[in-house]
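Only one chain is included here, represented as structure tokens and corresponding to the form predicted on its own.
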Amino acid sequence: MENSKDKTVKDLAPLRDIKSSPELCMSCGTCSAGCPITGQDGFDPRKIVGMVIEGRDQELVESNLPWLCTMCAKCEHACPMGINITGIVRTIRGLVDRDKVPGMIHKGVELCLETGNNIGLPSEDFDFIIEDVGEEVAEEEGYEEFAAPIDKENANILHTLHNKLVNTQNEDLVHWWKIFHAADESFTIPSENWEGVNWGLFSGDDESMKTVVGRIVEHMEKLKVKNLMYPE
């Protein structure tokens, strides 16, 4: 099988999902006008598309440009030619050696694959935090009967969690749970592999991305949950 490293970005991320020539960019700059970070540290989506068309893949792989992108896709929605700009950026990121991925993104991917969450929080700490926040909700008038539901079957919503909600922003959990309780909404939280932020998606690591998505699918099937609440 041909190694993806031997293919160009144009091979791996066609600029448009049709069978015509990928060189559809008119250099109109509409993508750059719609991008919220155009001009910051030299970032410009039109420049990235142009470099891909010119075959300057290695320059992009070795640069910081693809990591500046927020993946908001405003550029893609603005493009009159329908060019797949976010797909291009993800493809470039995926071609970067994992030990050269900036920040802690890839480390978070590795931790998630190993522990079920991006920060490597032990299961006993997770259980303590969820129980503690649930007790905080139950202390308020009108919520005395509240208890955070873990691995509840036949719930309407599977509530996957952003790691920040568990690690540093517990107060946001309180808000969500009070809303669920007031609305008499049936929800549940998975006890394992609870991470809802897929850093494999952001880093261009497709295999890891699929693994994390697969875990969520398994939760929904095992617990017979109807709907998914995804934090990202």
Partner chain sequence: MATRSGLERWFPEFFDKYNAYTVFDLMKSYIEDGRIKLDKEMFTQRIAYHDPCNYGRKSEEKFGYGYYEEPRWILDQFAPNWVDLFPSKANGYCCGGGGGTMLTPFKEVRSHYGKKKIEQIKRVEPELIVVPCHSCHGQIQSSLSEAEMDIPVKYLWEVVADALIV
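Cool, the form predicted on its own is there; where's the form predicted in complex with its partner chain?
For this one, just the chain is written down, with no partner chains and no other molecules.
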């Protein structure tokens, strides 16, 4: 008994190995109460968990429900049973036929696989935009020496880009460039596969998600970059 003298029950009691199966749901409704879109278009996280338990997968797959959820995790953060509600939602999304995925999510993934970015921007256009915006930065006082580094080797930081900055918000490309310049940081932007956003996370498509993450690893190797700046 001397050995356990300093130990409290808290130290000694084994932790419960919660696997948070949907079956643990108590139907308490905490998730639904916390979710801001409960009641919108029949949306209700408790109901989704209930349908999963009942095996009503097909109904879920054919419904809009998984696409209404923002996967914000407010529900599961409050769930007393630790049920992975966003994991359930993403899994349902992944079971939807790819041509039935609503809106741009899967189209963006397809474009990314084909062209290297979610908006299908050709590389000449990309190079032009980056150089052009880089030149604009260099016109500002204090940034005269700036040039946007495309495919520069041995840089310290790999900088991928959110497609919307390259598409409609070019003015927002400059902020990080200015910070890097002021910090005397060496960074590089890949000319191909520059997409920083991975919509496979949203569409529930692991295979595409892996391919897009793999491109980051390729850039690091090919351009001999030392460190990665997470795109998001």
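What you see is a predicted model; the values in this text were computed from it and never measured. Numbering follows the first chain given and starts at 1. We call the rigid core the largest set of C-alpha positions that still match within 1.5 Å between the two forms.
S.K.: Taking the rigid core as the reference frame, tell me whether residue 191 has a CA displacement of 2 angstroms or more between the two forms.
M.R.: Superposed on the core, residue 191 moves its C-alpha less than 2 Å between the two forms.
S.K.: Is it true that residue 43 shifts between the two forms by 2 Å or more at the Cα, once the core is aligned?
M.R.: It does shift by 2 Å or more.
S.K.: So, does residue 30 move by 2 Å or more at the CA between the two forms, with the core held fixed?
M.R.: Yes; residue 30 is a residue whose C-alpha shifts (by 2 Å or more) between the two forms when the cores are overlaid.
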